[in-house]
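The form predicted alone is given below as one chain in structure tokens.
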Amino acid sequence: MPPFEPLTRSDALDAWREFLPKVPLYASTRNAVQPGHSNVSRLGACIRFRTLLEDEVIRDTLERHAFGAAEKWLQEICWRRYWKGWLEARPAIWTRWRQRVRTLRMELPAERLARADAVAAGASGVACMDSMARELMETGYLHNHARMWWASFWIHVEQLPWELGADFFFRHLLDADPASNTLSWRWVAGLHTPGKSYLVRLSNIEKYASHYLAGDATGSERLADGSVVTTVPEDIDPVAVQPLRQAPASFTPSSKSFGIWLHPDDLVPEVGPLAGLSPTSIAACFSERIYRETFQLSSRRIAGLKVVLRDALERASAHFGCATLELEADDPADALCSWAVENKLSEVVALAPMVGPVHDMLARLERLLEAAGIRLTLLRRPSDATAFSFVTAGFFPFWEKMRRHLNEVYI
């Protein structure tokens, strides 16, 4: 079965051109969960991997539509950057989540773990929720409204650890983003904004997604309005805010012998700060073992990661006119260092990875390259740096700053 969401840049651009005229309708239609999901863009995966850039979407939107008519759509595009900026300043949230997933899998009572596995398998006994779980596993996609309902069901109805529910989504969603996924689950749980959590309501599903109930409403009484109560998990040691790691927006090679490293956090090297460079070699590294064993990603998720990396390498080869290399290795840092040494590179340049799986191996890669006398330079897109500087509180204070900024830049 082909991916439900476009992954390659060519497919993403085609899907975006098709959706662009619908943008003014987005605010009034986005909450409806329709079969086929033609009322939403389904661009989450390509934006997550940046085979389509937020900057491109925002530019095209404001060239075609008035700001007021497109504001809800623009907010949705900027949510991902808000979450990324929040997690960049609080990387311990990601680290603790990964640790908790491992700990819970080892220490949760057997009957609770069995129940978590049953709910994730679409065997909870609440038919509409089970349908959503199966849809996610079968397609790698779930409408955002359905994601919130299902997460709320897991946390507040089943009273299961949010960390394991977030892990289920992370393993299956094609657009699973470390920041958006982790922090959205914390928001539903009531941990992101103290005093606010999200409660699933049957009337909401009946209004926006009645097809989930058609023919089988088994167990729906558990979701009846007023019957679901907030179950806020304990938050272990609030995380202190850290200064954002500084990264330049441009790069001047110290020698002609430098390479570009591509990774799944940003896969349009031909647009932005890398575009004008003349590298000796370009490499991307993929560790199926890490994704399959450490993160237990689904086969569909792993296949999607391979698609976006290979697509980026093909485009990079055409744009930069140099050799590209797809590395498969159990130890990506070691493989990338070997590539740099074998190509006699004095420097490796990349767009800075965000907090998440790629970032997890960054310290080791820096050490290996330094030991080999090779410099690692990480760049940040200027629009990311600007957006992240606005992330000081909740989304709507962020949006007020972003709104003013977008009006200054594009209007």
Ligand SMILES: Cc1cc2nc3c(=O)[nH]c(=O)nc-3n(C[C@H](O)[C@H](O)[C@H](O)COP(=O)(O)OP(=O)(O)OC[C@H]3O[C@@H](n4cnc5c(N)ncnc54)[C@H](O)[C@@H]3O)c2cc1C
Second form
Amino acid sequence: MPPFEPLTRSDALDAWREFLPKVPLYASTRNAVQPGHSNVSRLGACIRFRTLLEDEVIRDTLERHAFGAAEKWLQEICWRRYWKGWLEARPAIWTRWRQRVRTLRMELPAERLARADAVAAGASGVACMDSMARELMETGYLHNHARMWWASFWIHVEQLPWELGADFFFRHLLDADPASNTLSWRWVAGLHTPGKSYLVRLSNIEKYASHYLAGDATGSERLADGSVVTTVPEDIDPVAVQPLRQAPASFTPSSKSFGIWLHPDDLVPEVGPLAGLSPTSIAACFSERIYRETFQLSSRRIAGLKVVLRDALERASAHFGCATLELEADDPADALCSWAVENKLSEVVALAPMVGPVHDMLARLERLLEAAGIRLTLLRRPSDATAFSFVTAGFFPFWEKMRRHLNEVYI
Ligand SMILES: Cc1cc2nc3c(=O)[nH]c(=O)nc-3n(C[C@H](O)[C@H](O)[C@H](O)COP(=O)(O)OP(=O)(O)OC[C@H]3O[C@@H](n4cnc5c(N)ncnc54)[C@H](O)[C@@H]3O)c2cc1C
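So that was the form predicted alone. Now I'd like the form predicted in complex with the ligand, please.
Now the full complex is given, and it begins with the chain already shown.
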């Protein structure tokens, strides 16, 4: 089955052009979960891997529509940046989540683990939830509302650890994002906004997604309104806020021999701070072993990652007119360092990876490059830096600042 969502930049741009006229309808239609999902954009994977930039989406939206008519859409586009900024300042949430997934898999009583596996396999006995689990595994996509219902079912009805549910989503969603996924699961659990958790209600599914219930309502009494109560799990520890890593917005090479490192946190090098550079070589590294063994990603997810990386390398080759290299290695940091040494690079430049799998190997890459006398410069897009500086509390104070900012820049 082909990927459900557009992945390459050209697919992303086509899908976005098709969706753009529908933006004013988004606020009133987006909550309905319809087969085919034509009322939402399905641009999640392109935005997550940045084969389409939020900046492009915002610019096109405001060129075509009035701010008021597009506000709900713009808010949702900016939710991801809010989550990104939140996690950048609290990287321990990501590392602890990964550790907890490993520990729970070893320490959870066998009967709870078996139940978790059954629910994730679409065999919980609640037909509508099982249908959502199968849809996720078969297509790599779930509508936002279905993600909320299913996560709430997992946490508050099945009383399973949120970390394992988030891991199931991370392994299958084509748009799986370390920030949006982990933090949305924490929000459903009640760990993001104290005193607030998201409780699934049958009447809500009946109203917005009756097709999940049609023909088979088995087990849906477990979701009856008022019967689901919060089970806020104990958070391990409050997470300390860290100052954001300083990252310049532009790069002036100190010699002619520098390379660009491309990675799946930002795959449009031809737009933004890297665009005007003349690198000697460009490399992207893919570690199938890490994705398969450490993260246990589905085959569809791994195939999707390969598609977005290859697409970015092809575009980079055309734009920069230099050699591009796709590295496949068990140790990406080591492979990237060897590439830099073999190409006699004195510097490597990249858009700064954000907290998540690529970021996890950054410290090692920096050490290896430094030992080889090669400087690594990580840039941040100015619009990310601005958005992250607005992330001080909840989403709505963030949105107030973002709304003012967008009005100043685009209107
Ligand atoms: C439990 C749970 C897990 C989630 N995991 C992810 C994830 O791994 N990756 C991910 O990108 N989103 C995640 N989301 C947020 C949201 O569900 C998806 O972004 C959205 O459903 C993607 O589909 P779409 O592109 O058709 O959305 P549309 O409704 O068309 O939205 C357009 C874009 O806006 C952004 N967006 C919309 N809603 C949200 C939101 N609530 N939070 C953050 N960004 C949003 C996304 O980039 C999305 O592509 C999760 C939500 C929940 C409740």
